[in-house]
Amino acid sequence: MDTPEQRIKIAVQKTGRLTDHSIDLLERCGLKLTQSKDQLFLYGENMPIDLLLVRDDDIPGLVSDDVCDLGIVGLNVVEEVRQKLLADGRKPRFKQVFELDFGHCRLAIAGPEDTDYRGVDSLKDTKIATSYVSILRNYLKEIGIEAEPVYFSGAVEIAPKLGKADFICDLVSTGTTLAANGLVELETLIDSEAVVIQTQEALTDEKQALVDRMLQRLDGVLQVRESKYIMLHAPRESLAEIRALLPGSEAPTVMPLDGTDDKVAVHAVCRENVFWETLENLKQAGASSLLVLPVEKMLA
């Protein structure tokens, strides 16, 4: 039976744009999990992997106090923490070790609809509300601009109405919100999506063998979320037109069939979405008995 110093442990946030996502994806990567009575705790059952569910917050500082393996948490949580310590003089102790390619939005700079905004000299002697704090004095220094953080927990979006800031500093992901509160997007300081930390500490080589595991496990599922594996049948003459078709293919498998000579069974992973479109051009080029079918996991 493994031992709690042997099992990985990984932070997730608890609640959250991410939490789904993160939970959905390790399954995918074949983690089976047991959810403690007080769902603070998801145990593997099939893995030595454990998921610890707190607020996103504390998630690098989990990592870096060696107290989890590894965290998946957006990454303006990762740079607003690395630079609030790098300014307090401390070594951020966690590395980003893969990106997750989903919870996209950008950290920017919005302010009032009516503001006559003259780009990033607009915010000289200006308060600025946001709960990332970090970021923003770092961004303020780098384009040489003196203005005022003010943090701001919560709804930062209603600081301006309040008479609290000039502009604010917050995610956006639609912009839907800012539109409702008669804000607009000014300045986008970082792009950002949801990542994997890991510790700096060394692991075993138990340890490290396991997680080099689950990160090819997530490489392989996020490869084919939008990939298709396609089975048809062409003439020998129509291939190179048919090869050039099919959607983000780099080698597809060409078989004689039996019983003629001018036509091939062509079988292809196609790593972009296939429409309708793209079939009916097939067919067009002479493809027939076309089938499309969805990739569920690939490696590489």
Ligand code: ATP
Contents of the next structure:
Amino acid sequence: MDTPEQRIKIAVQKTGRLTDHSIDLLERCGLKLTQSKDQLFLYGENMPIDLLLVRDDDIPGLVSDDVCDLGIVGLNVVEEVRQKLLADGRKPRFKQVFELDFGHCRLAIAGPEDTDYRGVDSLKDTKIATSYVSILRNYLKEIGIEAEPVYFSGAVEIAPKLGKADFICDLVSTGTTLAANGLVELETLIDSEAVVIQTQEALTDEKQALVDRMLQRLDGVLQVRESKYIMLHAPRESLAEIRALLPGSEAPTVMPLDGTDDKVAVHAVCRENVFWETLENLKQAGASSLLVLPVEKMLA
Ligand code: ATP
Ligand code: ZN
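Could you present the same protein in the form predicted together with adenosine-5'-triphosphate (ATP), rather than the form predicted on its own shown above?
And the full complex, kicking off with our chain again.
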């Protein structure tokens, strides 16, 4: 599997909020990358997988046109492109195959702090500045409000100050940019995070098998992020109480301890972080020799 067309191409944001996380996740899945001289391309040394570094807005198109097999991009961008294609009577040729749990933000309507906002009716006959015209248009249609989306390619938050719009519809995560511009968040249109999209064109069996393997590894990487392996000794009679205290663990392994009948060793994978308070509560319940280890890899 090594001619260019047999290699999997993944479109990733070149520089921006998603770049480091996207590359880091793929590296944690075992992919070793060499940077090409033009820095538009990262070559996979140990697997037939290459990354194409592009603007995030171009990612759904590249996957749709089969230039790339997969892409990592915000759901906000995927939805805008999808809804625009549908509005133009065209079919999106990509599908979402995985949620990556980073790049969380929401597409929201915001307005000046001093607006007398009384719910969506206050949007009637106003101008709303946004880079997400298709999503906004469909949202307005859904709630039955007539308002005019005004396209801004960036710096949307200054539109009200410039007198170009009454409200804005833009991405928000912490809300500090809004606050800095004297704006307050009013309505949420979509909750977004980074996702993996795949072309709807069928891949060769070999390529699809590798995509499935990478998605399974991604799942493992995401699962272990917060997971811990916990080991402790417990009096047999407190076993039920101790098990109940283990955060997010399913079936712990219980083993006899050499030379004693009334104590056992308990090993468990906890799907949540284990805090000092939990360890103190476990100790209070009779546990001893407590050990918490990070989990590096997991394969269900
Ligand atoms: P490009 O040059 O690739 O077009 P960009 O300026 O459009 O970059 P970034 O600002 O890097 O994009 O954001 C990329 C993605 O990060 C967004 O599409 C969104 O999914 C996610 N994101 C998370 N939090 C925020 C936020 N507070 N503001 C904007 N985007 C955010
Ligand atoms: Zn962009």
